[in-house]
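One chain is shown next in structure tokens, namely the form predicted on its own.
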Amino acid sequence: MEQAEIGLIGLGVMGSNLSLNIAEKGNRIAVFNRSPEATRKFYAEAGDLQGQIIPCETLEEFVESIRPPRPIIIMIKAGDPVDQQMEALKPYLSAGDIMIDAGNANFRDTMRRFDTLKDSGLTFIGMGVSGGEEGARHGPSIMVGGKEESWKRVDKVLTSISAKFNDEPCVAWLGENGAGHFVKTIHNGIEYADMQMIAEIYGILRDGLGMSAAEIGEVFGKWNTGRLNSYLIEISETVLKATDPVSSTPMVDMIVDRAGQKGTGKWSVIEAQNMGVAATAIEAAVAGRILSSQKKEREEAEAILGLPTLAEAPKDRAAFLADLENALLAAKIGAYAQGFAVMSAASTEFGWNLPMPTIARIWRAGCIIRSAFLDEITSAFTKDPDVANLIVTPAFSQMVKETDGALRRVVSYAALSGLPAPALSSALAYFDAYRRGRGTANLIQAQRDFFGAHGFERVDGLDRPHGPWGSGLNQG
């Protein structure tokens, strides 16, 4: 029997869909699941694609079915299960074989796995896959980290199954070891911010302007034809217009306001702080999800504190809707700028040389944050790949200038009305702090010197690093 070009372990929703995508694109694939019944069911339901699939019920049979050097995708729950699966595979593998973790792994786990395998003759790829169930089946955005020779072994298969934007494949090798999973982590951090900002705008429309879910869906639908064109705006219109078949009311109104998270947003924030990069919009989004989970506490607090009185609704509703559209665009620019700044810092710290234009390019289709906006980011980084921050590029600095006033007015209205807008507010504060040449940290430095003799720099350059506070005032 002809050997498979690639193997995949884990036939859950993502693994099954990715396997079908691989087979459909003309690649022979071997599949294995811990439960043989799941493998049989998957194969039985594969229909016309069965001829491209080799179902295996033992690891030995599975490995022997793949052409060496064998690339094996592991699509199971991140963490210890991946380590356990790798250990189970090792006795059957040969030098040069490649284990590929395609789950939402912490990039530090990926780097550890590379170190563990470095003297074994085996190698590893940490592969970020974005696009959810639909992307896995019909074309995801794929972010690859590992040895370049490992990438060359899987390039053909991954390129064939990736999403395409104007016929360009949304897949790339981004660097060594954890580069692919790190980029996927930051992708998810930006996704958190984007979703939170959209939800905050929804809250202003619902609670501030008293609009129905369907009316808000119409607004998002209109915005999706302009500069905010994106997958998240598109699906927001769809879910807001959907009707619950049980209650015949808007589906979104029947959903408990308690959002879950799987950790990638939190990892984005942690790594941003580890590298000393401000990612305030992403931080606000993670905090927003945490607060959403405290449903009972929020209800008790409302009973005790009450809600602030809404500010007077803007008299020119059309103008305010335009402000909301531009405010969301401005805030998105802030979130993306922060995400790319984190990746730039990580690229330097870990020696990855992450290609920023390529990252923006492969996010243009297949992934959750895909949008027309990313075409402009690609262009900006292509013109100046080493720019310090996206918001100082010519195109985006102009966009910030055009939309700054709208963001300021929207945040002001939300604050006066008691409508929470933490991500929008954080984006505005980020712009204001980033572009102010003389900030207020001089007072912080004076305070630190007063209580801890930490010293400071002087604007005149003199070598006098302490203030005249008096020797008896320092408290340690």
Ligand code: 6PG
Contents of the next structure:
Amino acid sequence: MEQAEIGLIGLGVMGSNLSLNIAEKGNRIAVFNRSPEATRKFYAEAGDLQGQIIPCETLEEFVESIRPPRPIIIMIKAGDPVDQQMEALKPYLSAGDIMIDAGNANFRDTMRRFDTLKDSGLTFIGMGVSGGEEGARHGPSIMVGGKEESWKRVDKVLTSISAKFNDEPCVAWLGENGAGHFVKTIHNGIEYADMQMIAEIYGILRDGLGMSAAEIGEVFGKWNTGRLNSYLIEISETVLKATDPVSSTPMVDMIVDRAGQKGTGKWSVIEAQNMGVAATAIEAAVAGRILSSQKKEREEAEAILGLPTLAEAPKDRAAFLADLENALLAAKIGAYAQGFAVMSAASTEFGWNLPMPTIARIWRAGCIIRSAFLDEITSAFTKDPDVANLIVTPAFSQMVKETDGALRRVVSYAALSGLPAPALSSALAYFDAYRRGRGTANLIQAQRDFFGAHGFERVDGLDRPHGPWGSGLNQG
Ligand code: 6PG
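For comparison with the form predicted on its own, provide the form predicted together with the named molecule.
The complete assembly is shown below, putting the previous chain first.
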């Protein structure tokens, strides 16, 4: 029997969809699942694609049916199960075979797995896959990390299944070891910020302007035809317009305001902090989810503190809606600038040489944060790949200048009305801090020197490490 080009372990929804996508694009694939019933069911339902699929019930049979060096995608729950699966697989593999972890792994686990395999002759790919179930089935964005030679073995298959933006495949090899999973983590961090900001605008429209879910859906629908055109705005319109069949009220009003999280947003923030990069909009988004989960406490606090009185809504509703649209765009620029700054720092820290224009390019289709905006980011980074921050590129500095006034007005309205807008306001504060040549940390340095003799730099360059201070313990 003709051998398969690639193998896949784990026939959950993502694994099944990815397998069908691989088969549909003309690649022969061997599949294996811990429970053989799932493999049988998957194969039985594969229809016309059966001819491209080799269903296997033992690991031995599975490995034998793949053309060496064997690329094997592992699409199972992140964490320990991946290590266990790798251990179970190892005895059947030969030198050069490539285990590919396609889950949302912490890149530090990916680095560790690389290290563990270092002397075994086996290789590893840490692969970020974005786009949810639909993406996996019809074209995800794929972020690959590993040895370049491993990438060359899988390039053709992955290119065939990836999303395409103007015929350009949304897949790329981004660097050694943990590069792919790191970039996927930051993709998710930006996704958190994007979602939080959209939700904050939704809150202003719902609780500030008193608009219904369907009306807000309508507004998002309009924005989706403009500069905010994106998958997340598009699905926000759809979900806001959906009706609950049980209560016949808007579906979104029937959902408890408590958001879950599986860890990638938090890892983005932790790594940003580790590397000393300010990723405040992503931090605000993660904190927003944490606060959302404290529903009972919030209800108790509302009973004790009450809610502030709403500020008077701007009279010119059309102008305010335009402000909200521009505010979202401005804040989005802040969040993306921060995400890219984290990746740039990680590139240096881990020696990855991450290609910023390529990352923006492969996020233009397939992934959850896909948008027209990412095409503009691709152009900005292509023109200036080593720029310190997206917001100082000519195109984006111009956009910030055009929109930050709107963000300022929206954040002011939210603050005066007591409507929480932590991600929008943190993006605004980030712009204001980043663009101000003379900040206020001179006072912090003075305080640090006063109580801890930490010393400071003088603006005139004079070499005088401490004080003197007028009173207190440290007299210089
Ligand atoms: C994607 C998504 C996907 C998943 C995340 C969401 O890019 O396809 O980001 O990876 O939906 O796990 O993360 P939370 O469950 O933490 O929101």
